[in-house]
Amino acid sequence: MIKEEVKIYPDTTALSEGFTAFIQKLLSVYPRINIALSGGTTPKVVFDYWAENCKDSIDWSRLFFFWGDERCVPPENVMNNYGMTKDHLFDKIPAIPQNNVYRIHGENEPEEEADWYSKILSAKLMQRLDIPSFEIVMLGVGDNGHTVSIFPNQMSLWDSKEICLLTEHPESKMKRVTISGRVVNNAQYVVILATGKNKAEMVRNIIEKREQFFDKYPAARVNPKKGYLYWFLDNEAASLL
């Protein structure tokens, strides 16, 4: 049985406030939080909110940043998730220790990087069932139902025994390094953030018709086995619920 909670906010600012309160609550319990970040427009909004409002109110020394996936391009490329986070968050909050950031090197040879990042996660994270376990995995959900960088035409990869995989975008053919679905579902908290009317149908399909789409969309397979799933949605993304 999935342990799931849906939080709906009037706009992206309120959503960012709600997600920040969620982080702060966990920081009151955990001595450190290892968080897998995602790319996309909604995390960018959250990072901008943190940069503007949370320079001093979050104990950044206890947050350790990883990524759930990365495009195989260098950080200066606008498609790079780490580069986006650096521009919108790290460069604006000097209190974030550089040693707390463990990025996927999109500029490196992809297969070697997937293997290297698997070793980083195994070394830095708590192990549960012999799988690295994040305190928080942040996810987005694509219009096509993908999450991290596992796409609908790659459903078999979700349950891969690998920690990190090399995948390819079905249209652009851009290579990506991604954590597997088993790592996603081994987190203590998985948080899916979605905003905008264009996400409404997919959000409804996954929340209300998960079994129907289980074999069609990777995002429908998000189900933290020993943890909790939280949705942070704005009114538009939640409009069909």
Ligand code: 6PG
Contents of the next structure:
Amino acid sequence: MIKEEVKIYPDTTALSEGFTAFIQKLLSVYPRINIALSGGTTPKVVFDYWAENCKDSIDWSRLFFFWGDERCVPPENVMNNYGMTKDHLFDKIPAIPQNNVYRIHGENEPEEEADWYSKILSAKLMQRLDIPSFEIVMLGVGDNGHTVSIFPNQMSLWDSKEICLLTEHPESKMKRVTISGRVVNNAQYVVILATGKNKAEMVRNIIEKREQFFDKYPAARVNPKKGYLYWFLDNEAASLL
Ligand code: 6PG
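The form predicted together with the ligand is what I want next, because the block you gave corresponds to the form predicted on its own; please supply it.
Time for the whole complex; same chain goes first.
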């Protein structure tokens, strides 16, 4: 039985406020939070909100930033998730210690990087059931139902025994390093952020028809075994619920 809560906000600012309150609540419980950030465009609203409003109100020294996936391009490339986060968050908040950031090196040889990052996660995170466990895994959902960088044409990779693995975007063929579904589902909290009308149908499919799409969409397999799944949605993304 999935332990799930759907939080709906009128707009992205309210969603960012709600997500920040969630982080603050966890910081009042956990001495250290290891968070796997998602990439793409959705997280920008939260990073911009934090840069504008939370420079001094979040104890950044206790937040440790990892990624759930990275595109295999250098940080300077506009497609790089770390590069986007640096532009929207790290460069705006000097209080975030550089030593708290564990990026996936998109510029490195992908197979070697996937292996290296698996070792980093094993070394830095608590192990639960012999798998690294994040306090928070932050996810987006593609309108094709992918999440992290596991795509609908690679469903078998979701249950890979690997901690990190190499995948490829089905259209662009861009190589990606991603955590596996087992690592996603080993988190204490999985949070899925989705905004905008273009996500509404996929959000409804996953939340209301999960079993029907279990073999079709990787996002339908998000189910933290001993944790919680929280959705942070704006009204548009929640409009078909
Ligand atoms: C990535 C992401 C990916 C993303 C979804 C949603 O690197 O692309 O980690 O899983 O979360 O594609 O992306 P948007 O937020 O851009 O819609």
